[in-house]
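Below sits a lone chain in structure tokens, taken as the form predicted alone.
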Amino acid sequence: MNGNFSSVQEDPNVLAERMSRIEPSGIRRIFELMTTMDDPINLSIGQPHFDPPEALIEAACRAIRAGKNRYTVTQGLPALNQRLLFDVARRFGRRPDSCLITAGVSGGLVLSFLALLDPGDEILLPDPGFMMYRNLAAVVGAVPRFYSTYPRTPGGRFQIDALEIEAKITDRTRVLFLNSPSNPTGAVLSLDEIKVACEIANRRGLVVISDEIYDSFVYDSEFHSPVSHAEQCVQLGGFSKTYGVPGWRMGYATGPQKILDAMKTLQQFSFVCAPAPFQHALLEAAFDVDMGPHIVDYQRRRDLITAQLHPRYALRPPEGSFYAFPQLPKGQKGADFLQHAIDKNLLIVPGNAFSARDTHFRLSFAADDATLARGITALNQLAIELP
């Protein structure tokens, strides 16, 4: 028997189908190729620069040598349910059914999009979105229908049209997916917004999915959530970024029982569970640590590149988040402006990895002062030198 396995005839068929329906993420390659260079200016990252609470650290730590180092119950520990279900009531003034512990909001958005959504059904999703929306959709064989949140004149904000919305309802449609704050516009959506969305999904009977990872990063406004206004919400939040452990991979899902004992059934069978060292450390501490100072910390952040980037790129105040989305400079193109913020070591996002159009890019400011000036200067010196 010949053992080179490397002689072996590939089959070209060997994956599965909707694999050929999935993009590699943009944002992915960024990251490999920020390994290729020496000292880059990352403006790319997608989570908070700071480390956890030292509270938060000592709990986790606590949890560890305590032994809770075993599986919870799926719906993780009834305890941080209660809180969680308690903290949305207090905050909104509806109480969820039912809540679950998922791992992350990513582990939400895959169970959620696997309960609620067949092959055919369609749903709705906002242009310019995270990339995973689109890609989970094409795992579970569902259509994505697009609704612009682009500014509809120049200078304005980004925001939801309902009309649009309304139009691109079908009889196959089921899910109206929010993103506020957004990623990676860091647009925040108002009341009104939110009431009208809400009527259109209720109206419509359908189920509204609620991304809510930055509600901790609201700079001019009052967070809201389709949870006190959606007859069907499946909200999705989560610790990660509020509190800087996006590796400790721990999100919640609250909404309608039968919606979540479904995602419950289907984390049996895949995350099984969130970490649970790591779920006693948030109900012991994460309630009352106060992270006010990083989010006014990136508020003034927020003003220091809206405030000192070039005029070309029209950047207009982010409402929430730590993205901003710049717009090109006129006449270049996504791929060609990313090339030149390379050959000036500065990493960003193309727009069109979260769109269909490509005139804007994608800029985090979760870093520290000097790289966020070093990346300001670079972006301004473009702005310059470019036709």
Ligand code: PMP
Contents of the next structure:
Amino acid sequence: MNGNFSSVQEDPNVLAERMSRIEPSGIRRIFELMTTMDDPINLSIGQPHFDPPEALIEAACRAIRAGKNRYTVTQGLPALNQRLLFDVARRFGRRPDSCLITAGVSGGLVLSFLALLDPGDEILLPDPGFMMYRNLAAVVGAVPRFYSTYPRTPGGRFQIDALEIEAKITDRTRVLFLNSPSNPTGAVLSLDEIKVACEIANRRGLVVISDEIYDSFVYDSEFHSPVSHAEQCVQLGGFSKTYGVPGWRMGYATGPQKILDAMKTLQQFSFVCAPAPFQHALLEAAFDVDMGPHIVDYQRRRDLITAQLHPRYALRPPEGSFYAFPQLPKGQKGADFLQHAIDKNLLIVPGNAFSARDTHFRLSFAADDATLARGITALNQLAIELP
Ligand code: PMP
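For comparison with the form predicted alone, produce the structure of the form predicted in complex with the named molecule.
Shown next: the complete complex, the earlier chain at its head.
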């Protein structure tokens, strides 16, 4: 040892090969950009702008003071598991075998991908889709096959195409991934779409992983889940968005015993358990709070941005989540449009952060009224000014 550590840092082989398959999130880069801007109009945010309900905050403080600071069992508090299974059965008419409390839906994604996908296995992912899916697939060595949800006709809704999904299935396909309401499009899968997708998965022996983190943000229709239609469904549910607690890192997974047992074993050797005080707080307080007024408020924001950006932008009202995914103005590339937006102090996320296509951009309406109004003004000015 000569005490010179710089040679170690510069060793090109220091990182595992899998790290060459992923790169830092484009959204993180936008976060970094924001820190250099003065009072930015930030419509790039992926979390609710409201504070958690007072009852939840109180319950969390009580849990910490009452000494609920040790590990829980890996599976999570049995009463919380039971309560979630009861709710899933009540909502969708089918009680999954098992429930695991996870460190956010992110934790559930990591565990389910590790449990279900070997190197070379294929996973069907929505395009556009949340970037964590394809990056996690890359980490475990799986091959993502993208099925398009882009509108088939100008002005149409984002939707799935059963024929395309069926055509992309090979001998190596293991998982059909669904995300409704969608990040980034805001589309909500109809009952028909879910039935058709699950019928394919059942017939071809695929596991459905269903990311339902935005399930309470649904505006025009009822929320439907593959839980009651797929023979093998890993349902990933969350608390981050519903209750405004993304920093608590709380989520849950439900599904078939064998898969959930495997995810639990993996959790033993990784996350250990989800944060204990927040498990207690959610069990005590979450199921009695009414988040309805926030959802009504988000629907109002949805209506506002849709009405005020139309007709300058091609945009259908998003059916759920708190994102809109309008088309880029004609001839614009996402990166250039982002730069023009930044020149107006506005942050949005180019659609190619979620897709191989560079035709849309994501706008979050999880922002206060004043910020939304400034954002809408800036976007409409851009639409007029751009060539
Ligand atoms: N899935 C989707 C579609 C998301 O948008 C997010 C957060 N942006 C997550 C999962 C992860 O959420 P969390 O880990 O906070 O539960």
